[in-house]
Amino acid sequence: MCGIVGYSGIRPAAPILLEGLKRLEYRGYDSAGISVGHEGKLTVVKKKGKIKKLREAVPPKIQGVYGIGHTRWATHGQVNDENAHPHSDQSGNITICHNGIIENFNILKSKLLEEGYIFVSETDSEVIAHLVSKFYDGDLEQAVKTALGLLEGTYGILCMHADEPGRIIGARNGSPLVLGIGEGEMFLASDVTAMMAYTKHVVYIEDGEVVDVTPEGYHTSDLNNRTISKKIQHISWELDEIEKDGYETFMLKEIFEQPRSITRGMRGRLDKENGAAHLGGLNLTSQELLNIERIKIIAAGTSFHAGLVAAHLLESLARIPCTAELASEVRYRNPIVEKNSLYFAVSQSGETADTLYAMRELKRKGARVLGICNVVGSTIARESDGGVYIHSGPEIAVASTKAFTSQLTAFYLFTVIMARMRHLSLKDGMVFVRELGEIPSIIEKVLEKDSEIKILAKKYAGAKDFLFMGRGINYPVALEGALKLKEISYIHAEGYSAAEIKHGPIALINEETPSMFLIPNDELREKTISNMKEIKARKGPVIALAVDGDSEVGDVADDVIYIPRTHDLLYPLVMVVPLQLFSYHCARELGRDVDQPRNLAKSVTVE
C-alpha cells in the first residue's frame, strides 16, 4: 500500500517523481504529492485524487534536482489535501514521506502539542516530520535515526532538509524501500518498478536500516551507526513489462499474458523424460524432502485461495497432509510447530505484512519456511529458507490474474516432486507432467472465447448478488471467481462448495440472483449437476463452466461456458482464466476502474 520515491541527481526532479509515482499507481491511493528542492527551498505539491490531478497542480517550471514523492493509501485521517504527504515541519525546511503505520503516534503527537508544535494534518505520519525537527542540530541523518528510535510500528520513510541539498535519508521497517544507483544520480523507491526506466542496478534496504543518499553515492548503516555492506542486485525485468503494449488495460493484458507466464515458471524445470520435476531454490535435500510429513501453506487473498488448491492437489496427488490458512490468523494464534512440517508462504509481491509477520512468528517457532513469490529480492524471498519465484513477470493490476496460475504452476511443480518421489509411478508421472505441459496451449484456447465471455457478462452484469459453486479441487476456484468479481465490478459475490448450497446459500436464491457452476468431467460431475439442477428448480439463472461437449449440463443451465479437456487436478488452471475474464467484462460493463479498484492496493503492507 501506499508508494514513495525518491531522486537526487542532476536531472529536474520533479518529472521523474512523477513518473514514478505514475508507475507506483498500481499499488492503490487516494491522494499524491512532491517535494522539490532548489536554492535552500522545499516546495511542496499535493493533492487528493489521481497522479494526474497532482501533475496539474505542479508548476510548469518548477526546479530541483532532488526531491521525494508519494501516493497515499488512507489509514488516519480522511482523504484530502492536508492528509496527502509529503509532510513538513513547522519551518517548511523538513519534508518526509512514509509508508506504513505509526502505532504510537497519539502519545508521540500529545508531547509534541505541549511543546507547542503545530499540526496540519490528521495523519500518524506528521509526527516524524516534527520529530526530525526536534532532534535536527546540522545533521539530517543523526536527527532521523534519533526520531526513529521512538516510533512504535512500522514504516518506510524518505526525508530532506533545505540546509542539505542532494541529500535524502532513507529507512525502513516492515514497508519495503530499494535504492537504485545510476551514474551521478540515486533513486529510492518502494518498489523497483518506479526505477526500472533509469537503472536496473539496485540494494534492497532492510528493516532497521538507515540509508544516507546523495548524488554521489550512499552509505548504509543501522540505528546504532553501525555501518552495513550492502550487495548491488540486477533487476531482470524489462520496461516493456511494465507497459499496456496495446491492451486497454494492465488487467486484460495479464489475463492474456497466462498460457507465456505459465510457460516461463515451468520452462527448465519440467522433467517429461521422468515424469517429475526440479526446482532448485527449496534448500532441501532428496532426504530432507521425503522426511516431511505434513505441509501447511500461509497466504492472504488470492494467494490463500492458490495454497487451498495446493493443499487438495498435495493430499490427492502426493498422499501428504496438507492445509492452506490465513496469514492473518496464524500470527496471533501462537501457532503450533510441529516436528517435520514444511511451511509455504505465498506472496506475489513478496511484500504482504500478514504473511511476513506469520513467517518470521513461524521461523521464530523452529519453523522451515519456504516462500513462493513472484518480486526478486522482496523481503519473503531474502528472508525464507528457499522456495520459488514463479517468474510471471510484473502484475500492475491491483487484482491478481497471472500471478494466481503462476502461484499454482510452482505448487504443480512442487507435488510432482514429491508425489514421484512417494506414490506416483514413471508412467503416471509422465502422464501428469505431459498434460501439465499442455496448460498453456489449453488456455490461449479459453481465450479465444474473449468475445463470447464478454456478451455473457453483458447480460449478467446488472445482477446486485451472484454465486460461484465449484467442488472438490475446484472449490477454491470459485472462492476466487467471487473474489475477483466483487474486487472490480463491486457486485456483491460469495464462492460456495456446491454441496453447501443446502446448509445456508439456497435461501438467497431467487430469479435475480445468478450462480455460476464449475463443472470439470471429473467424479463430482453428477453430484455438482444435480446442485445445479436444485438451483433450476427455484428459478434461479445458472451459468456453467464444462467440458466440450458435456450436452447434458448445456440442457440444464441458461448459458454455458466449454473449455477443452485436461486432467482432473490441472482444471483448476484453466477454469480460473473465464471467471477472469467474466469479472473484467462485467466490470467493464459497469464502468470500473479495473487496474485500480476502489480501496484496493496491490501490494497489502500493513496489518
Ligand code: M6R
The other form holds:
Amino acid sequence: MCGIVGYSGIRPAAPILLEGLKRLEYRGYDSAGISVGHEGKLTVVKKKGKIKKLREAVPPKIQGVYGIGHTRWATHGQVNDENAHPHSDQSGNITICHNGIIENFNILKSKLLEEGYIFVSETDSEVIAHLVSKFYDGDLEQAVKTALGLLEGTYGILCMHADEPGRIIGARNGSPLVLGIGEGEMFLASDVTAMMAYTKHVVYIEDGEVVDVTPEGYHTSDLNNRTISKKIQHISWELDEIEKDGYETFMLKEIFEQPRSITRGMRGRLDKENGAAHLGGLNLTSQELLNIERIKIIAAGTSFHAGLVAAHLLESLARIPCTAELASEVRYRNPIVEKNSLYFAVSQSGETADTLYAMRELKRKGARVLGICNVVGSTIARESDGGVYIHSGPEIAVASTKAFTSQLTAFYLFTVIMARMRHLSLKDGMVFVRELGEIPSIIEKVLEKDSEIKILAKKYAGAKDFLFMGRGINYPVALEGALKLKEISYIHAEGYSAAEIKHGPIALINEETPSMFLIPNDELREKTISNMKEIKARKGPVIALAVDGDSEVGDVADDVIYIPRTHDLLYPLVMVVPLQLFSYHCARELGRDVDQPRNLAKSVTVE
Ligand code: M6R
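Moving from the form predicted alone to the form predicted together with this ligand:
Complete assembly follows, chain above in first position.
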C-alpha cells in the first residue's frame, strides 16, 4: 500500500527519492510527494496521480541532500494534492510521511483545532506534523517520541525539521520500516526494493522503535529513550530481479520465472533417495512433528488459495486433518486453539494486516504459528515461531503468480515430511518426490503454449462474466483462476467446484458466459466431464484444461489447452500457469494496467 522513502547523505536527494518511490510503485498508490531540505528550508512537492506527474512537478534545479518521500493509497480523505504526503506543520519547518492509520486522529485533531492549529488536509496523518510541532523545543527525536506516545493505531513514519539539516527521525508501529546503510549516506524505506540500487546492508526497524538518522550514522531506541542495538543484515535479492529484464510487464516476467523460482524453493530441500524432504526453519523436533494432530492455515487472497490446496494435500497424502481459513475471519471469531494443532500463516509480502493480526491473536492464545513467506525479514516471518521462506524472489506485479506456485512448493515439501513420518512408504515417497522434482520442466512446456493461449484470450476477452470450475485439489485453482482474471482484466469471474454449479450457478449460463474447466486425469475426471456437458447443453462456451491425449475432453469443449501429465496431487502447480497466462492476455487485450490494476495494492497493510 503506501510507501515511504528517506535519504540523508551527500548526493542530491530528489532524484534518489523519486527513484525510490518509482521502485515502490508496485505496492499500489494514487498520489505521491517528496520534501527536500536545503539551507534551513524544507520544500514540499506533491501530486495526485502517478510518479511521472510528480517528477514533472519537481523543479529541475531543486537542491538539498536530505529528504523524505511517499506514495499514498487513500484511506482518509479523497485522492487529491492536499491529502498527498508529505504533510507539514503550520510553519512549514516540519514535514512528515506516514504509512498506516491513526485510529484516534479525530480526538487529537479536535484538540489541536481548539488550540488553534490549522489543518489543510482531510488525512489522519496531518495530526502527526502538528503534534511534533507542538512538542518541538530544539530536539526533533524527542518531539517525535512525545507525539508518538499519543497515537493509537499503526504507523511507519519519517519526519524532518528545517532547523536540523540532514536529520531524519523514523519510527515504526505496525507498518514496515527499513534502514539502509551506505558510505556517508543513509536510506530509509518501507521496503528494501527502494534502496537496493544503493546498498544491501540493512537494519529492520521493529515495532516500538525509533531511529535517528544522519549521513554519518544512526541510533535506535524505544519511546522511553532506551538504546536498542540492532543487527545489520544483508539483502540477498539482486537488482535485476526487481527489473523487467526485457519483458513487457513484471507480471509476464514473473509467470515465466516459475520454473526457476520453484527450483529455487526446492533446492537443498528435496531428498530423492529417501523419498523425503528437509525444511530447516520449522523449529520443530521430529517428536513434535509426530505429535501434530491438526493443521490450520490462515491467509488472504492468492495465499489463501495456496492454503486451500495445501489443506487438501495434507489430508490426502499425510492423513492429517487440515483446514484453511481467511485470516480476516479468524481474528474476530475468538478462535479456539486446540492442543497439538499447528498453524501456518501464509503471506507473500509477510505484511498483510489481516494475516498478521490473526496470527498475533492465535499466538496470544498459545498457538504455535509457522510462517510461509517470501519477503525475508518481513513482520510475519519475524513474529512467527519458525517457518519456510519460499525463495521465489521479489514479486513486483500486484497479481501474485510465482509466489503462489512457490507457496505450494513449500507445502508439498512440508507434506512429504509429514506423510513420510506417517503413512507414506519409501517407494511412494520416492515416486512423489521424483514427480515433484520434474514440475519445473513440465511448467516450461506449459509456458511454450503462451502464443496459443494469447489467441484464446483474444477470442474470449469480450466476455462480461466468466466461470472457472475445478474439483478436488484443483477447486482452489479454479478460485485462483477467477481471482487472477477479475483483478487484472476487471472481467467479472467466479470460481466453483464443478459439482456445485447445478446447485445454483448454472442459472448464469448462456451463449455469452464462458466457463473454464480444469480436467486433470484423476478420479474426478469423468464426473467433471459430465458437469462440462451440462454447460454445453445450455449453450455455454467452454474452454478446458486437459491432459495431453485426452480427446474425449476435446470432443466436448470449444477450446482445449493441453498440459503434460503429472501426479494427481501435483496438478495445481501445472494447471494454474495457463490460467495466469489466460488472465494476463485478456487484460492486455483490454488495455489494462496489468502490473498495477486499479484500486489494488501489492501489500495490504490495513484491515
Ligand atoms: O502478501 P500476501 O500473500 O499476504 O497477500 C495476500 C493478498 O493480498 C494477495 O494474494 C492478493 O490477493 C493478490 N492481489 C492476488 O493476486
